[in-house]
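A single chain, nothing else alongside it, follows as structure tokens in the form predicted on its own.
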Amino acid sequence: MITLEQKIDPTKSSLLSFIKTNRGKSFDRFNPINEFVGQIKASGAWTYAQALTGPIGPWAQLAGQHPDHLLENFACTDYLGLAQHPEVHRAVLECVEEYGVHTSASPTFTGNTSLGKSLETMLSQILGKDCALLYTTGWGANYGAIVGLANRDGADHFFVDAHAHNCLRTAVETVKGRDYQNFRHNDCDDLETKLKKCRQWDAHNGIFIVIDSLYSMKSSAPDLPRILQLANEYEAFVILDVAHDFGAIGNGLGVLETIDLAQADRLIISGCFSKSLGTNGGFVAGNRAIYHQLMLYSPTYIFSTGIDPIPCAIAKRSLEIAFSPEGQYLRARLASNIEHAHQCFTDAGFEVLGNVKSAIVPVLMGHEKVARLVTRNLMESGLLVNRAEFPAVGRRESILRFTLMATHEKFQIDRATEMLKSAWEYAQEELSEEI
């Protein structure tokens, strides 16, 4: 173990330091948040930004280090290991031969390809909806959902997960600013109690809910046949983030799996590609009266440059795998490396955050000096995972935030248990007269 070489000052212990502090006409503005930076890197726990050589996989290589020197790698996201698979790589040299690599237009216009076209038309039938539209990210998807929906005046009313995605939120406050209201997490009954408030002085303006199907830092998922019910009565859309549970969880729908799909006319789905299909881009689904509303009036959608053909080639055939037997084995392999991860870590005295047994495993850390010593610890060791602290959680809730593959082997998780009790038990011993 390497020892702290520099105490983190206290009165800096999170960036809610510095979220108002950005203020001036120099560039003095930004010295308060380098300053901490410099301090985190100087004390050996600055962990973020890493650059990865060679492919994704369940090892990892950072730039800069060894060739030797693999890390076990529980920090991304390719869920299903498609990313991985030689039938996707194929799929992107076919599709480099016959579409090219770029679409080079707003989809509004001619950003479009066909296979771009065939990948919306198998998102709306797997998703049990009438139309898809693709964007290029997820964030896009999301913010761009709600933005391009949302009534031009203001007029709308929204009500929104306390911990949903910076995604929806961000877009929620660009239509309304700070006028709309949070309901507490996964709270139906408070959800409720403020869309009844909502409709009895106004019957007639639009509400939409917004929510998560996997709540992606503390692995939780909503009651969506409540929150539907919620929406028919109060006639309420709902746009539903299903990131990190579609493709992953269950036959691959997740908490799309508890509700009549063909009955969630009010459901607007929103998601994106790049946790369990293996690329980057999102896509909404819905209601064939959508459609026209978000290619005309979605900014993330007529504003930017269509998906190019590579991504939609990789999604396709990613959707292909997922939705197939073998799609099947993949999630059972998944599975049973998080059960064994939940035990694993469970047993050696850790508490496992969640209601869903989900790719991500969020383990307790508390004190935010703990989770960046532990998480330092880890990278010297040989383990690479993510930290989240606050803003992305509670103060002193910070999280590692271990990510399942399909591909991990049952062993990288013993190890990663055994390195983990040993950088936590460090990290106690050092910092005990601090925190």
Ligand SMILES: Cc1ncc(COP(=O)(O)O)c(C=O)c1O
Contents of the next structure:
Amino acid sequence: MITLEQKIDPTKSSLLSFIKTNRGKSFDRFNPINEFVGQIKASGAWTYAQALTGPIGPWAQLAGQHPDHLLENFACTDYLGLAQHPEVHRAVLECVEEYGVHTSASPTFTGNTSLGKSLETMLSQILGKDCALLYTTGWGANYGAIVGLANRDGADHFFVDAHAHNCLRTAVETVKGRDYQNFRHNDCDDLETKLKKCRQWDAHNGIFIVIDSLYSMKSSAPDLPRILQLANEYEAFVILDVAHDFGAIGNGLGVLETIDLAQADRLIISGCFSKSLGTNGGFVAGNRAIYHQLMLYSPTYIFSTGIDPIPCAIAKRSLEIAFSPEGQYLRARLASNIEHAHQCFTDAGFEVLGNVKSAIVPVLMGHEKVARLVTRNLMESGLLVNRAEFPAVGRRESILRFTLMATHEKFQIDRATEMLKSAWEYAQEELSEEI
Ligand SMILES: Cc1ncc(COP(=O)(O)O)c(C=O)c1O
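Mind pulling up the form predicted in complex with the ligand next to the form predicted on its own we just looked at?
Everything in the complex follows now, all chains and molecules, and the chain you saw is the first one.
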């Protein structure tokens, strides 16, 4: 265990400096954020922005470290482990043979490929939708879906779950609809109250309910059947970001398995390839009526160069595997690892947030000082895990976000629990007088 040469000092003022707005005409405007980072760096707890090298799987290597120094990797979202699957690698080689690499143009012009088209068809079939459009990132797909579908004169209303992902919130802020309100996280009664009021006031314009299928900070899932029932009753559209469960959970459809997709016409599904499908990219799928609207008005579609065929080849082969008996086997392994992690962390006395059907296993650390010291010591002792702290979560509600993969071995989870326990005990002792 490393010693604490310098007391970690994430004092209130350093947290405040994080949220200070950058204003002014010189580069001094960036002082607050640089001071904030400087303090964390000085304490040795800056564990962000780590570059990895070599193949990335259940073990990973930090750039610049000896190749034998592998870390237990609980910090990546390749939930099914498909990024290192030999079939997926073969698909890349075949793709380069056939297409080379590619930056052509906007997909609205000539930027799509026959491979991209076949991936769109595959996605729409899997999701039971009429059409799908590809984007270069999941962020861009979610943002582009909302900005592209919203009325350009600001006539629509948006009700967004309080924990919805940044790409959804940023889009809604961009659109400046007539009404933009958060509803309380996963609180359908609160949503219904807002919908009712809105429809009494405006019977004609569009309403968009904006949600995630799995909220990545708390690992919680929405009551999708009830939300769709509300959407039908109040004639609203639902934008659902399926980033974290598509491919990985249940039979591969995650929360979508709780509804009858054939009856979910008001549901527009957006998602990304960067979690379970081993590559960058995203998609929006829905009723055929949205196709030309997105093609011509979605800014991250029409004003951005089309997705390269290589991520399309990866996503397509990954989808084929994910929705095959092998995918079912990988999901069963993932589910068993998730359950084991919940059990181990809970038995070790930690509070684990969220849902046992999610590959994100958030372990509550509480105080930022504790979370930083624990992550720093974990990295030193050979474990990679992401930390989330204010403002991504509430003050004093820091978490370590363990992300599980099908390819993890149970003994890695046991070892991670032991490391976490000793890092936590050490932090409690070191910081006992400060927190
Ligand atoms: C819920 C959610 N949606 C969208 C994104 C963005 O996806 P991508 O990283 O593929 O752009 C993320 C983060 O990666 C996410 O967590």
